[in-house]
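First comes one chain, alone, set out as structure tokens in the form predicted alone.
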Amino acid sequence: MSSAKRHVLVADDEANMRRVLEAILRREGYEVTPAADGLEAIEMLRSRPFEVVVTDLRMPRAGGMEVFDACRALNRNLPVIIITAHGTVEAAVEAMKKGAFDFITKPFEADAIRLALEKAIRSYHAARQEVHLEDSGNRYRIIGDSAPMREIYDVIDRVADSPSTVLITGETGTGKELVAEAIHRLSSRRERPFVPINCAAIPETLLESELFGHMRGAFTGAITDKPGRFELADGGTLFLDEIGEVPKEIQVKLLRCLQNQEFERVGGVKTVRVDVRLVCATNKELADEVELGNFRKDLYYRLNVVPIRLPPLRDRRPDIPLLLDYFLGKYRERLGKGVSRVSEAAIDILMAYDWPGNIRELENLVERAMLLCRSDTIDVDELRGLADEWRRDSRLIGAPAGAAADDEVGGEVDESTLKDAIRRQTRWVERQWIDRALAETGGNVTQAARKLGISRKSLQMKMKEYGLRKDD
């Protein structure tokens, strides 16, 4: 991301506060506008864009909350970061009901600062990339349409609405926090928060913390009250991500607020009740862990109310063009590259792979092919060090002896054998796709075909050529 596009908006009364944030952030790289009141900081609003707000709560002529509802009114999508004092940090809590993005209170440390703003502005794009998809008709906001895409969106449509736990499951980098958001965002809870958590990211000693919030004092460092993610999700969504890294410690808590409903604050005594619709999401399976003793039997079974199970790309491969279409679009603002398409023989090498990091794996991919592409075109080149991975790593999917095996001249990989190869290879997956997706459905092509996410006429076309026709 360029440093042009990285434009902050800091709007404080007290001119050493904002001093100390544009030192803070102008090291990072972002472009700071400062505003001395709330006031100012509306009338900057609607002169030029910005990327994230950072706003103290209580400034002259207009405070932190006035600044928030210009930013709605403006660009709903527009994260707003609220600085507070330990006295207003109940206002603050009430901000982030309302959609502020997060809230920081004083004093803080600069890694705060930076760390509110890194999440702010991965929020601010993602949003932007999401809004594209919904203006071009994707409700869901995730890209897929193969057979086993569609049957989870028929899923969601069926539990969105529901106040039932959801627990999706699914390998590294399949997109489960996409899922849990469009559960969100078609329920009747939309206008209210989503409030993420990653429970992995959170050392074990903070996280019944995070998510159920402190007493000023319950410990070394806790020196004003603090609401958990459950205060701060009230009347939203929470979605644990993870969830099978919480300790068995904070397993019974979190269990006793699933069916309640309340907690308390660590170091407290009074009650906390909220109305919260919880979504997890974790990649090991829970059922193992509760076999190992890692995961307690009724947590896993009060969570487990309605499991989705997200597919790992290779099970999924319609999709990759599209996916590569929508990366492409990403990365041509962000890095400000002119390259629009993907060569066939790329596309070949890309179809072939098993993808284990799945998704995220190609994102990275199509990012670091756009770094180092020289024209308007990904073409095999630019996979070359993938392919490569390919002949070490033998993480072809199946592939008999010998499928993926390149010929070498000097520790270069011959071309037109690789594309040779790569050709020989596809052609080897679709056939197997298309035999296992047969034996599935009986035999049955409409059947087949809707698995496959191809058309019944495509399939029929495809078995004459690999002579998978009863009458062949």
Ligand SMILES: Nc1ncnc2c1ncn2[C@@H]1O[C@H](COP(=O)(O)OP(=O)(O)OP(=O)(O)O)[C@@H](O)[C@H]1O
Contents of the next structure:
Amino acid sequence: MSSAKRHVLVADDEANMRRVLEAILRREGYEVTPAADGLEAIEMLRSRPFEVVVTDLRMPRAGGMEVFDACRALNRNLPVIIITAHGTVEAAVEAMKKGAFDFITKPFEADAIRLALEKAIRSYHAARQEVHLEDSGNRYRIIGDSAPMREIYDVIDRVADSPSTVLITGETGTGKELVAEAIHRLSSRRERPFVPINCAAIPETLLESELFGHMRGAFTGAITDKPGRFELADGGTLFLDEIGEVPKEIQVKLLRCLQNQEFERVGGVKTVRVDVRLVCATNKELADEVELGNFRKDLYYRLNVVPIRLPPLRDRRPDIPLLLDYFLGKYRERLGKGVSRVSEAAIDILMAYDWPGNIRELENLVERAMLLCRSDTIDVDELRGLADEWRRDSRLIGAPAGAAADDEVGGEVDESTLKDAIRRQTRWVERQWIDRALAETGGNVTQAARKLGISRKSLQMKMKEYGLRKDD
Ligand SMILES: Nc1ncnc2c1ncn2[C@@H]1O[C@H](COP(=O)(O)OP(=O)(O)OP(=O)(O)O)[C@@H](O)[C@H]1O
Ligand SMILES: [Mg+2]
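Show the other one: the form predicted together with the ligand, since we just had the form predicted alone.
Everything in the complex follows now, all chains and molecules, and the chain you saw is the first one.
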């Protein structure tokens, strides 16, 4: 760790508590910035970088959760430690679920706070190293160099700096959130907050207040005035994830807010004006939802100014090896394993698989395979789980009966048989792919090779191997 002073933001409305925390932390060599309430803390956060934030939960003007949200918006790795009195432990646990780093109950020992801080700083630096890893990719921090992805990068570049609303669609796990982040990072709003909100994860009754904020006493449980995500995102980007899940009553309010860039908090009379760039995502077909009457047409048009349609992984198979490499690196560090490659046979299987869960599924698979792996190479053995799912999954275009291995007999597996079976299965799938690509391109080898993401030469070799001729 560097010898530079580590900077901590301490937010607590009790002057005494602030003094105690400051004294403990200064003695440990931290530089401390105190804040007397949530709003002050949020202002401080925007004014300079911190390595850890320690915050009380209940404070006037804005509470610890708002401070936490602001931290997330500014820097998702920034660790937040919640200090909580006896009565608010549940709230602190909620905060942990949302990603707070730790919580400490009052009264606390100096040691407890010291240890929590050390742990937080260590994790912060570990996370930053990961960010460097991401930096080593392209400037979008998205892995993929296939033609469909390059088109996506083009669109990102073109729209990043425009104020237009962007609607990102695509199957689950295709990287919609990554694209939203890239748009923000490459826009002139990059120094301002990126505020994500998952509309599906918030109960209908709370969504309006989450988005627009509320005034104290607006409803039971509204104990303080609270800014909504629109206000937190002022000057920056608001990412409305799963926009298809927003109920119709709120769709109306969203529409109005988009048209006028202004709204009222729940229970409030004052009009709030904000400057927010909106990026939305959904894995539903919003046009269908409009047809079905579940989504307002006018809002749909308003959101769909710039549509970005992320292709499923099976439509950009050439990216699979790149993604494998990237996730191998990521989990090698995280799991401390010496696994550095994937065998040819395993890659063949992964290239042929349909990936209904897209990149998320691939990432999970690499992590699992790496845990199972006992050498430096991930081989078909480690993909056994995939083969299982695969067999259940009818997407395995009716594989020949003998092709799939049977490893259910008392957990005993004859490895040579399994490998053999998978090899046969792979060849069979590969042949189907080549057949299909050739059929679709009218037998044009160059075009078929491009579709398959392999070179023309290796396609010719494979065609020879399988006894396929292009005029077949
Ligand atoms: N091209 C990519 N390069 C590297 N990582 C990726 C890529 N695409 C997705 N991921 C990773 O896969 C996971 C899923 O991505 P993300 O959350 O953006 O998907 P999503 O499209 O929002 O899915 P959902 O609709 O289920 O929310 C994340 O961990 C993300 O970092
Ligand atoms: Mg998502």
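Between two forms, the rigid core is the largest collection of C-alphas that superpose within 1.5 Å. Because the structure is a prediction, the values reported are computed rather than measured. Positions refer to the first chain, counted from 1.
Chemist: Take the rigid core as the frame of reference and indicate whether the C-alpha of A73 shifts by 2 Å or more between the two forms.
Modeler: Yes, the C-alpha moves 2 Å or more.
Chemist: Using the core for the fit, does the CA position of E94 change by 2 Å or more between the two forms?
Modeler: E94 C-alpha, core-superposed: shift of 2 Å or more.
Chemist: Please state whether I183 has a C-alpha shift of 2 Å or more between the two forms, with the rigid core used for the fit.
Modeler: No, I183 moves less than 2 Å.
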